[in-house]
Amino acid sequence: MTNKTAIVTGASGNLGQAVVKKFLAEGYRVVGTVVPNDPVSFDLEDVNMEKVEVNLLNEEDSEKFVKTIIDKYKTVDAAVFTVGGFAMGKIADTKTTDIQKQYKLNFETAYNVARPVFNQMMQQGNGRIFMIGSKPGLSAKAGKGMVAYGLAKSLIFRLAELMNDEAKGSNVVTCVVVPGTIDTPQNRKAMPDAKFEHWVTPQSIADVIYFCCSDEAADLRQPIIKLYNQS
C-alpha cells in the first residue's frame, strides 16, 4: 500500500505538531515545513516524517518546495497550513504597515503554498486543503481591537470560497478551520485564570482535520469548521 502524502506548514508549532503526529499515526507520509533557524526544537523520529526548511514568505521558494514534493511523491493528498500570527490594535493604532505585516504572516504564507498545491490537486483530481481561520476573520464584530489581524484572516475565507468555486465538479475541497482558544502552554501562561477545559486542544483540531480527509467525510464541500468547545 502506497502512503498518502500530507504537507503541514508550521510543523514545529503547537497545532502543527499535533497535525503531523495524527497523520503519521494514520499511515500518511508527512512533509512538515519549519522556518530557517527555527527556535523551536522539533525532531520527530519517524521514517514517514520529512522536515524541510522553507521561507513561506518567499513565493518562489514555496513553489520550489511544492514542486520538489510532487517530483518525489507524485501526489499531494492533504495540505494543512498552520503558519500565522496575532496582533492587537484598534483602528486608531493600526497603520497600513501593521496590516501588511499581518497580511504577509497570515495570508501570504498560506497562499504561497496553497496555489501550487491547489494546481497539483486539480491535475490529479482530488485532495484536501485546510487553512486556519479565526473568529476575528469570520466576523468583523469579533475582530474589534484586532483590526490588522482580522482583516488579514478574513482573506483566508474569501480564498477558500474562490478555490472551492474553481474546484466545482472535482474532488478537491478547501476547508477553513476556525478554532476557539487553543489549549497551549503559551495561552495558559497568558491567561492563568481561564477555564482551560473550555478551550479546544490541538489534538482535537488535528482529529477533525484528519476526519475531513477520510472516506466518511467525502460529501463535505466548502466547509467552515468551527471548533470552539466552550471558548
Ligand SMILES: NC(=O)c1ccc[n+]([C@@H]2O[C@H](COP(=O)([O-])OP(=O)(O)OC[C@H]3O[C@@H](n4cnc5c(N)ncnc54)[C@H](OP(=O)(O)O)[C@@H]3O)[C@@H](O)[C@H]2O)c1
Contents of the next structure:
Amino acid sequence: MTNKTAIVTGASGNLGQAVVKKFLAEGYRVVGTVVPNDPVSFDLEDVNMEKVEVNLLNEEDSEKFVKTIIDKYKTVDAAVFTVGGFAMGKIADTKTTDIQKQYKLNFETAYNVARPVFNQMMQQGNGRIFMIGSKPGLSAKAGKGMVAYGLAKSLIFRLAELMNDEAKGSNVVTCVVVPGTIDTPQNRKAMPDAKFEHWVTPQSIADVIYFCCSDEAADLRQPIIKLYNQS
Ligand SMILES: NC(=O)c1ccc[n+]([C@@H]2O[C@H](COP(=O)([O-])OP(=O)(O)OC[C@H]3O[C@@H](n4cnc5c(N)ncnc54)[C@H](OP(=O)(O)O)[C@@H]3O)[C@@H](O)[C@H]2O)c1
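Switch over from the form predicted on its own to the form predicted in complex with this ligand, please.
Expanding to the full complex; the earlier chain stays at the top.
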C-alpha cells in the first residue's frame, strides 16, 4: 500500500514533533521542515520521515520545497503548518515593525506553503490543511496586551475562510486549530505556578488533527477547532 504524504512545518517545535510522530505512527510518509541550521536537534529514525531545511519566510524557497515533494510523492494528503511565535505588547509598545515581525512569523510562514499545497490539493481533488490560530487571533478581548500577535493570528482565520470558500464543492478542507496554553517546557518555565494539567498537550492536539484526516471526519467542513482543555 502506498503511504499517504503529510507535510509538517516547524517539525522540530513542540507541536511539530508531536504531529510528526502521530502521522508516522499512523503510517503516513512525513516531510517535516526545519529552519536552516536549526539549533533544536530532531532526528527520527524512521524510513518514512524526511527532514528538509527550508526558510519558510522565503516565498520562492517554500514553493520550490512543495514542488519537490509533489514531484517525488505525487500527492500531498495532509499539511500541518505549526510555525509561529508569540510577542507581548500593548498598542503603546507596538510599532509597525513589531506587527510586521509577527505577521511574517505567524502568517507568511503559513501562506508561503499553504498556497502551493492548496493549489496541488485542488488539482488532485482532496486534502486536509491545518493552520494554527490562537485565542488572541480569534477575539480582540483575548488578545489584550498582545497586539501584534493577535493581529497576525487573526489573518489565519480569514485565510482559512477564503480557502474554504474557493474549495467549496471539492474535498479540500482547511481547518484552523486553536490551542489554549500548550503544555511545553517553555510555558512551564515561564509560568511555573500554573496548573499544567489544565493545559493542552501537543500529543492531544496531534491526535485531533489526525482524526480530522480520517474517514470518520470526512464530513467536516470549515472547522475551527478549539482545544483549550481547562486553559
Ligand atoms: N505554545 C502555546 O502555548 C501556543 C498557544 C496557542 C497557539 N500556539 C501556536 O501553536 C504553534 C506551535 O507552537 P509551539 O509551542 O509548538 O512553537 P515552537 O515550539 O516554537 O515551534 C515553532 C517551530 O517553527 C520553527 N520556525 C520558526 N521560524 C521558522 C521559519 N522562518 N522557517 C521554518 N521554521 C521556522 C521553529 O524553529 P526554531 O525553534 O529552530 O526557530 C520551531 O521549530 C505556533 O503557531 C504557535 O503560535 C502556541
